[in-house]
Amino acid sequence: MKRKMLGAEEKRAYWLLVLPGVLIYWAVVAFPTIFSLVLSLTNYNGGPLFGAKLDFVGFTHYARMFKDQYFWISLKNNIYIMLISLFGQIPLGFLFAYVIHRRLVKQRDFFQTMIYLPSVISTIVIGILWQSFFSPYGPFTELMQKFIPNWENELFYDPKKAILPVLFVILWMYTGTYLIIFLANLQKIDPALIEAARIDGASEWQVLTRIILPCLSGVILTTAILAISGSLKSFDLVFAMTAGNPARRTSVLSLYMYDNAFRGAPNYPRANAISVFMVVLSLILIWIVRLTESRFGGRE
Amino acid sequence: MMRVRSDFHPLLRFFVYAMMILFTLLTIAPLIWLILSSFKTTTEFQLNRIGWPQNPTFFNYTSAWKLGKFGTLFLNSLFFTIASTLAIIFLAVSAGFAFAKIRSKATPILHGSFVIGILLTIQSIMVPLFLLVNAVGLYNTRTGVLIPYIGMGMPMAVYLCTEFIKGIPDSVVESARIDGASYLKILQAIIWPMTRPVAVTLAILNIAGVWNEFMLINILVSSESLRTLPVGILRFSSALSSDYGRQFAALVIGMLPMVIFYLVFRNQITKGVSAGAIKG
């Protein structure tokens, strides 16, 4: 009898503690995900939602989305962002962390602070700042014209090149995050291990490749996951820096979704289809990384 | 121990220094340029884009502050940041305690749903979330922003709290149970005080995240009285796109709080960021 009462108290306490958080989280994240899946298959385009009669049209909106050139432009830019994260931010972040950890430079605190600083500032401020910096009226033009007197600033006008300043700012902004992650994990490696190897005559290069990199394999995988999922996050910076222009050539998937819902006549079904596409894409990416993780045992 | 090592090739050292100085300059130079420009009038800026201000003026700041209604923007940013941070810490410690110390068949599903959420980007559901907030009548209200902010911060917070509380020995909870304490009492009297380190981490991660949040509040709110700093600054600078002086002053005003926050809490932020970078 006492046991049973205890069990009931345990259950009550569990649900009392868990439910508020779970409900808010599900309402904000899980529900809209399912909700957009349903709406993407209908013609719902605004108006009262609950009680409305939904007109199911199958995968029409997906088919149209895949035929839209702006979808592919946006996806391509997301892939560029992913690549600059994977092959720019992560190696640079590692290099900086390594140099700081192994005391290759003086003023380590100062460098660390400065390299991380951009990622605490509002992305909107950063976007406007760099936009003015690179604009034809900004200091970048003036600096370039000191070297090449007739240099014309077409950075934001040439559709082929307009994404380059955005990629540069992304590289600049988030390298510090990886620096901090790598530094924290380098500090976890037992210094005695490295000292012992050095005494046994290992070179710095051997220490790096035989001891440090294997110790960090789990972290490298983690940063790769962060970089991949992070690349789908980019919205604010592009919004503030180029707003997708010129001619939507710097759009990304989230901005493409925004445009469909809020620019001009709303096309909610298309926006919902994009949302579902992005969710599925990130689930697939997470699943692939998980698979590699279990295959290679990349955990620390 | 704190000496710089000398057993590296000078060329390698030169290369490494060059890279770090380049990155540092890339951070400092635009910021200094921004601050210098913010003390120039627009007329002066058009003649003197890079140099030192000839007649430094505060006018840009006072006028941007008034015109951009920065007082309101600050108060709103403060409100959303503080309210969401407190709610997230409270909810996540409670849920984390239940997940870590009370056995239940529901835990794998519930806790698992939070873990998936860590990597699901909120950007990918921005429009459905907007439609939902609209449908339940919370468009353009404080609650309609606050609830998404809380929900968005939960996955990482719950994950970190659960891991942290798992690290507290079971015997602490069990002995209190034997003494007849209820779970709520244990949470309040024993667990809550012990979770301070993780609460600090959560606060740091969330303050930086919500203070700078733009995407959601930009679509969930339309009236000026509910806007936060990022939205206000963007509107302000696109309305005055050729009024450089005031625009730059607005950017400095928007940037300063987080820069100060960072310089003051540098170590905690560094710790929080690396704690947040958990394996998916």
The other form holds:
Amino acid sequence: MKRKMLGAEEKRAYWLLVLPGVLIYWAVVAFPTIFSLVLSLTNYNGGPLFGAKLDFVGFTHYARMFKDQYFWISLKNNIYIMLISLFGQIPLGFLFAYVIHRRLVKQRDFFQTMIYLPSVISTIVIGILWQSFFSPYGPFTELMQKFIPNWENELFYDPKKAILPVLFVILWMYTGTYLIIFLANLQKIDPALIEAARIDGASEWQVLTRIILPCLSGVILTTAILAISGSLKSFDLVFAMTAGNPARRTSVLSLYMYDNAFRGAPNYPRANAISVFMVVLSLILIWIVRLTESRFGGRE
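Please move on to the form predicted on its own, as the form predicted in complex with its partner chain is already shown.
Just this one chain is shown here; partners and other molecules are left out.
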């Protein structure tokens, strides 16, 4: 009898602790996602939403989205951002963290602060400052003209080059986040392992590849997931620096969704179709990263 009472109390305590989190998750994440999926399959075009007569049109808006050239331009730019995040921010963040942790440089606190500082500054402020820096009348133009007289800055006017300043700023801004993540986890590795390896004659490269990287396989997976999710939701920095121009050649998926929903004639179903596509793409990429780590990664 007492065991049954204890079991009932444990269940009540369990639901008391879990239910608020579940309700918040459904209200903030699950319900909006499902609602967005449903709305993308209708002909809703503004006005009262609840109680309105909505006709289901199937995947019409998805088909039109895939035929839109600006969708593919936005997706291509998101892929560029994803690549610079996965193969730029994460390796650089780890490299800086490794150098600082292994005491291969002096003034460690100074370098750690300077690298991490951009991560805590407002993204809009950073976007405006770098937009001014790369503008045709900004410091970057003056700097280049000292080496190449009469050089004309067309970065923000050339559709093929306009994304380059954005990629540079993204690399500069978020590398510090991964520095802190790797530095915190490097400090959790038992120093005795590294010392024993050095006593046995292991080089710095062998210590890195045989001990440190396998110990950080789970952390690398986490940073890859963060990089993928962050690259897909890139909006504020791109909006502040270029607003998708010139001719929407620097647009990303989130900005493309914003344009469909709030600029000109609103197309809410297509905007929701874009958001659903972003969620599905994110899940697929995360699944690929987890599969890769499970097959080739080490174990902590």
